[in-house]
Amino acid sequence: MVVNRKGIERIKEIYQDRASRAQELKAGGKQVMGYLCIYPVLEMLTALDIVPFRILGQMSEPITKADACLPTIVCPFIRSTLDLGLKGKYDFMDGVVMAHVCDVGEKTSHIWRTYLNPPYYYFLDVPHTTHLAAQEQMKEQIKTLRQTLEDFTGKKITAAKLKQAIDLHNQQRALVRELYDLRKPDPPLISGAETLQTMVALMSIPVAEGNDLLKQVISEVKQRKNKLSKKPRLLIWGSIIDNVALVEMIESAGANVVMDDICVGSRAFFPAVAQTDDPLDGLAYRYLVELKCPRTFREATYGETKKDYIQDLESRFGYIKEYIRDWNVNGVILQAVRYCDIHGYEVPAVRDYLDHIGTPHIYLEHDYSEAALAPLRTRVQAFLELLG
């Protein structure tokens, strides 16, 4: 199919039908590999000319088949991904790379292997700490991933191919940062909903194609004039948001979402892979240490004579303060999908940190459905009134 749409129009087209482009590429002879969360090492797939395709859920799709495999009192997003898999929505994929993102994610990964029996399967047992021993363990996991991918494809990941793949993904990360910079003006040049659509689209197509599309979007957005109006500027923190419904609800209530700390956004794209003598060292450090998800435990920082709680919060969440400063954020919406323990348990500490730096905030919990957003709108409106 010849693609005539460019920029934001093309982004929205991919967002509305994520599988279409991947299926085209597969029909043309490409292999498509699904991956769960942000921890699978995408550079390994790109180095083998495999299309990485992020496994996401669907808020508008009722969960019917996954209930036979998972209890209803676990993460509805994870349940939705498995439900789509069981319904054949991901049958075009040649395999999956899963990761230990949380206990429910781990169990679902193994259920996926048992029930769907993909041609290729690898489970990346990501450590939950960041010390040197954990980094070495992560490096060994990546080595095994490389070997299994080479065995599956019959190709070798040469040093040159891996370096080229790292460079491509780092280029994309730099372009995403450039796109996010367009949200710094007041009013921003691009909305939070459009930004989220762009992130979802990038996770659905080859990285080189995504880079070209990003350049088109950035060029288009830079030429805009007063598309948005001045409103309270918000940052959204928390568990996965892969559907624009939540962001659109917040923005329609009278805000501009100018920054995020979510895994379909800055959390996935901001950290780059450092150049190291052994590329695996840079990859291990980036994917284990640099990705700032609460599923990874970062050891407490202590003062000289006693535990310093504020110092510990600063070491864990100082990057959020930088986001608030650089994007001129007026308030923060903390949000989590119901039953998301790793984010739910982190909320009190993030609240304390935001109180410490004097940033207003509100916490929203939702059950990953569009119908559940209506009651939250009133709370968002009340929060925006407090911001003035």
Contents of the next structure:
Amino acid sequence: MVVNRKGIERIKEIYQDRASRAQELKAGGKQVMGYLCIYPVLEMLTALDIVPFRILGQMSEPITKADACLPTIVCPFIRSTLDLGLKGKYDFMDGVVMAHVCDVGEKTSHIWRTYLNPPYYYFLDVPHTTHLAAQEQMKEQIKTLRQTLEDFTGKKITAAKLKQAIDLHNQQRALVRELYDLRKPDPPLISGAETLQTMVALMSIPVAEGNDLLKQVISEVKQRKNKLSKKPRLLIWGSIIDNVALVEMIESAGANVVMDDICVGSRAFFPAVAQTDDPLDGLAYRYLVELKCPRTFREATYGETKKDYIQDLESRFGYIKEYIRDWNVNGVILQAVRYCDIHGYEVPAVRDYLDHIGTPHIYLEHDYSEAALAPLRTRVQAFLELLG
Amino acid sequence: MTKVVIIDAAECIRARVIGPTGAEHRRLANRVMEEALNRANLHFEEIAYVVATGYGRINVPFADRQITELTCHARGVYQLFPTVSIAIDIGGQDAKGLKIKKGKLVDFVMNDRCAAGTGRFLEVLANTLGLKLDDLGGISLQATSKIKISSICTVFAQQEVMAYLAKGTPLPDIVAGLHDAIASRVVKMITRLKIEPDVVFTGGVAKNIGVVQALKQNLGLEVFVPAEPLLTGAVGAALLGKELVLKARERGEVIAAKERRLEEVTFFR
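Pass me the form predicted together with its partner chain as well; I've looked at the form predicted alone already.
What follows is the entire complex, opening with the chain shown before.
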């Protein structure tokens, strides 16, 4: 018997078995494409009616195959994604859109191509700075992505289809903001763990389905009877979190995670694509300039602020201050997956900024493994004790 | 080690006991508690509140509340040294740096993932050298120079030490080098806290005069060590417990406490 679950129940179902819906659609004749990180331009896939499926890792699964073709002292998240690929967990995909996100991501993309030889492969060469020439390069890259996708599918991405896809994705971004607004009350209406499960689910199904599901979740959460209790309100910043274990550990230590700055969360969904005469301009700007992953180098007023550190921090991390204000955040947990150098470089600056604005914070490094989370619990508890 | 401190309303310590922990936390917590009650000449029912802390804090079945060792250490150290700004605690399995302002923990750093820079490092290397842990401090004071340990890893440091032994380097110089290695690692770790005087050093390793000296040198500051450096966490837990009870009384509430029973409990059943 097929049970039609709705709202949060459905979210949890998808979270438990991420590939189930994509595989179902694939069996029904749709194409599914994997993508790495948040830089591949999903609107191009949606415009061709391809299901975008984010390539994630699996914290609970030991890495056994990837170590044969990747060094062990690199990001365990990326190692886990390749490991799943090598184990055939992503075999249902018709292709992948990889990207020059960080060094490990870039190298792994190529290794993925070599070992898994997907029918379609595109490597989006995302620039590492945001100035005009870089934006031009990004736009060119998106053009080529569009072209190769058209060649692969034998279908055209018309202006109308692209506009429709941009609207659909923007609608999802607006709905995610609406969901995040439900974390603003004290206590929040939805837990950090449930929010994360929702974000993972959205990255596993077609965008239109995701929008319908989000609407169900929002109305369900608004009408909730069993409320959460008031606890210190935390924001989590940092490397990817694609498994609820870390957030559950933090929340069970006596906190509500009410906001995030991570790429399975606000970082992936908050920026919308602006309407531009040439839609590729809006897309290039959104994906290169407005996505705020530290894989992109930023400094305030390009080249001018070397003498004013605080102004530089303000322009790079001012949005975090807005999150802290709007979501009434008491403390920030900075976390990074071990060997994540891009976040590692950013940690001292974010700390200085949080000190400057007077928000307590701690920094946790973890091994992208459920079992290795236990030692972090004491730090989280001590942090909550000092928040008082 | 399992430690118990019992204090009274005047913050006088009525009993202090240090016992080994072993794998059966739960049963031992019992025994050490019994011993402390005997020494204080108290019945368990007379204890108003029990706070458990440390790695085994969730395995103390008769505790009314668990508070992390970071908060408890900060409170305990502040009681003994009201001018403390930085507390360094090096125990058998971790090293911590605490920033304390007006008696409150405001920031901390912690190494709990690796033996380097902890008491375990000294334990392993004392064994390599055929020395007793308790003798290391005294031996290091006879050093005329000290070796440099470059490996962060305890196992690799062991290999370096064996190479020095093979070369015939005097034992005191090796031991002094090990103390310096621990001190410099911990100082590096806590630099982020912006080190200011007064610095207080606690934990089992604070009993080692060689590490105390090495810390002073590395910090360029005076380092204060309490008379019983193993007990500051337990003292802090007792004080926090007392404060919780008093605050509840001020509000006219009765603080929720467990029934006072000491039973043999074990998870090996």
